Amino acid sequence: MSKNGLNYAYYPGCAAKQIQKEADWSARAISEKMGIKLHDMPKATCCGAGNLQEHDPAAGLAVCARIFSQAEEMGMDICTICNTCLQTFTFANERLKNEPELLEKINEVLAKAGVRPYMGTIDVKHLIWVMVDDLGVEEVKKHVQKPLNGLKVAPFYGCHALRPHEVFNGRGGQAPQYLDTIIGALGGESVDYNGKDKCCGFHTMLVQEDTFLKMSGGHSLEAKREGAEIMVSPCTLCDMALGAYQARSEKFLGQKIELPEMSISQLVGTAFGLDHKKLGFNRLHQNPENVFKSRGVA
């Protein structure tokens, strides 16, 4: 449970504020339904997402510590819906909590910027962790108004929330369970396939497009061959790679995929009976309506 009940300092990440807005909309909608209170962090900046950490590690840690300090001042753990933000924050928080001298140096940087010191007291969680670990699966089930009736759903975890599992306190690893657990709670059937815990290829998108299209399209094809009717991810960047680029993957691979992909929050919202417009269905690149209708999830 969060240190402040079901109250969290909400960090959607940059992608959810711009190109993947539907992930943010649906996350807010289902959280409100479940009584999970997401408190905005208006002063928060980009987490740096790897690029800053590689170019200037000290600056990357300072940026993360500044955001942690804001959440700490709010008295809340951070909740995010972006795997890359989750990884960036978790790695930084691990170091800051376990290296006192480093934390002291970073706090000196924060002081020069007029920011309160970070005391190392907050945790960083993904919304799916909050749903399963903090709220509880039985509570999630109570809000299901339109069960998925055995809909075959392919979970795509995204690598940035899995490895190394020690850093994620055992929540990751080679046999992740959170998406599968949530899919089952909604009345769906989780499809097992080799790519569920692999990389979507997003970070090769601009430098090796052929590799990216082979990876993202290949995962979707494999999931469909295993019987998937829809694919979900807890990561905004994976959403983009698997959904927005599916048509380009089809062209590159010379095969039709035609597998609707959406954020896990949108699937949860559908089972909760929330309005599809509120969940941002109009922004999806593959229309899932017929899939849901075929299972009686109107």
The other form holds:
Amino acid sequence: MSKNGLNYAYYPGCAAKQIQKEADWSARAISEKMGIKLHDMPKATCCGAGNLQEHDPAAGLAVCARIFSQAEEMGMDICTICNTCLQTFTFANERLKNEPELLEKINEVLAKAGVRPYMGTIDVKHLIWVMVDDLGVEEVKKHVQKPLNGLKVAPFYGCHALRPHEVFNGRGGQAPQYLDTIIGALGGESVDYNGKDKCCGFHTMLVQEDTFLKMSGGHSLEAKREGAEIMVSPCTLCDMALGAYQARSEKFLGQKIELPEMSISQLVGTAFGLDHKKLGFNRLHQNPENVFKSRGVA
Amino acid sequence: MADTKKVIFKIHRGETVQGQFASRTEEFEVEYGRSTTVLQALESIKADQDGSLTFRRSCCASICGSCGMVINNRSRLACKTKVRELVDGVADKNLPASDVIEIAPQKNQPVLKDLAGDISNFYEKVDTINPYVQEGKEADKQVNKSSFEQVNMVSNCIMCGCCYSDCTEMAASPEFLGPAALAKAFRFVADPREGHKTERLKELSEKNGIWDCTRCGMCVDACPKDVAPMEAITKLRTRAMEAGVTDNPGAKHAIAFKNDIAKAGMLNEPMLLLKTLGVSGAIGQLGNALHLAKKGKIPSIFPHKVEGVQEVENIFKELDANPIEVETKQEDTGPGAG
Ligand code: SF4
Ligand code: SF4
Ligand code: FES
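Would you generate the structure of this protein in the form predicted together with its partner chain, following the form predicted on its own above?
Okay, now the whole complex, with that chain kicking things off.
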């Protein structure tokens, strides 16, 4: 359950602040509709994305603890829209909550740097968990004005909200079906395909581009073969890999994909009847308007 | 057996006929009770329904590592997985409920017959990391308890190949060394007695090594022995950078984060590209950049500075002056670890 009504310390992540702005816009817009209050965290830095944590594990923990401390001061849990932020935070929070000596060491560092210590009392959630677990899917349904009329939607879950399943306390792994639940609530039909809980490849993009393009393009093609008309993801980095980079995958694979991909918030916003411009449709690589029109979701 | 139930096993079978691999799926109905394992169910099929069904097993107690196979879409040990739990679903064990149980051979390697795969690649890759302590000038004579805590987890590996079979990087890039071999490599890098730690880290930082892992976490979920290969890979990356093995895109990318966070609090995405790939590499990415620019997706070279970023600089300075050890988790050191 939520700590403070439906108030959350909102952490969109670097990608949503820069390249994937549409995910941020639409997350704010749908949250406002549903009465989920997202409060900005002006002092929050980048979470380190696992990269800082590899380079300097202690600094990685301290940077996360500093962000948690801000949310704690606000009296709220953190709500994010990026899987990598979710996992990076969850790894850190799990350790800081369960290893008192470690928490003490990190708090000493924070204190010396002039930062409020972290007491280990907040939870980090994804917006889709908030919608299903805290708000409830029946509430989500109440705001649907333009049901998806059986639109075939391929959910792409993204690794960092699923694994390692132990750290997510029953919210990760193979059993929970947050995206499927939300797609169903909007009147869409969820497409099952092998790639839906595999890796988009984003984190190897700069190290080995070919493998990345093969992975991301492969998932899109497979989803399309299974009948998907559109693909959604809860992660700004997956959105980038599967959406923004789709043309690169097409070029690499020598084959058209043409599967519109968008953030789950954009799909929810569409079903809520929000203005497509406000949802940032013009920023998508593959225009989804025709797909929606063909299902009468205009 | 009191209150037994019945369930369908859908088994992916196959064999090589005249040089061609011919696959098929077959369904068998099996009875199961409270504690029936998938392996026991397979044994009963072999005994009562089809004696030609082929699979590997030996210990029946999660020790030998020979019964790894794909069970309902994930690689698991047949002797450790209970049929009842697959049917009912157990959230804690990461099992969704299902009415049919689908069994297939392990992925990322050729199939010999039915559920038995050709595991030679998997073994060869473990062999290439020289899985033994080598003498050399970096060898430490003193071994204390805490150094054992580091290798505890990875020493539990039973070479079942479940991680290798579920690895997403392996599926896209078959030359990748893979989670088990890399976890084993960590076991030797972290052993104080090892004489060639830096050399190992150099080799492991090359193509198909530690930086090729996508961090998808499949291997952590797949491993029946809590080896958590991805964690070992992460620690190898940390140690490689500590040892100064940084002349590769993976390390450069990781290192760039700290600077950006200290300076502005946020990532500077265009600069990140430059620091990771160098000028010529970044020009190679120009196609991507132009493509993104068409949609208005150009991140600013001067991202907005977050409030109180000085605090982060203070944190980094403090940690530089007084480093703290955070590598070993408490759960790795408790009773029963290892
Ligand atoms: S985390 Fe890395 S090694 Fe483990 S399965 Fe994923 S890609 Fe493979
Ligand atoms: S690391 Fe785990 S899953 Fe991989 S081979 Fe060893 S025991 Fe099996
Ligand atoms: S039979 Fe030995 S591990 Fe399963």
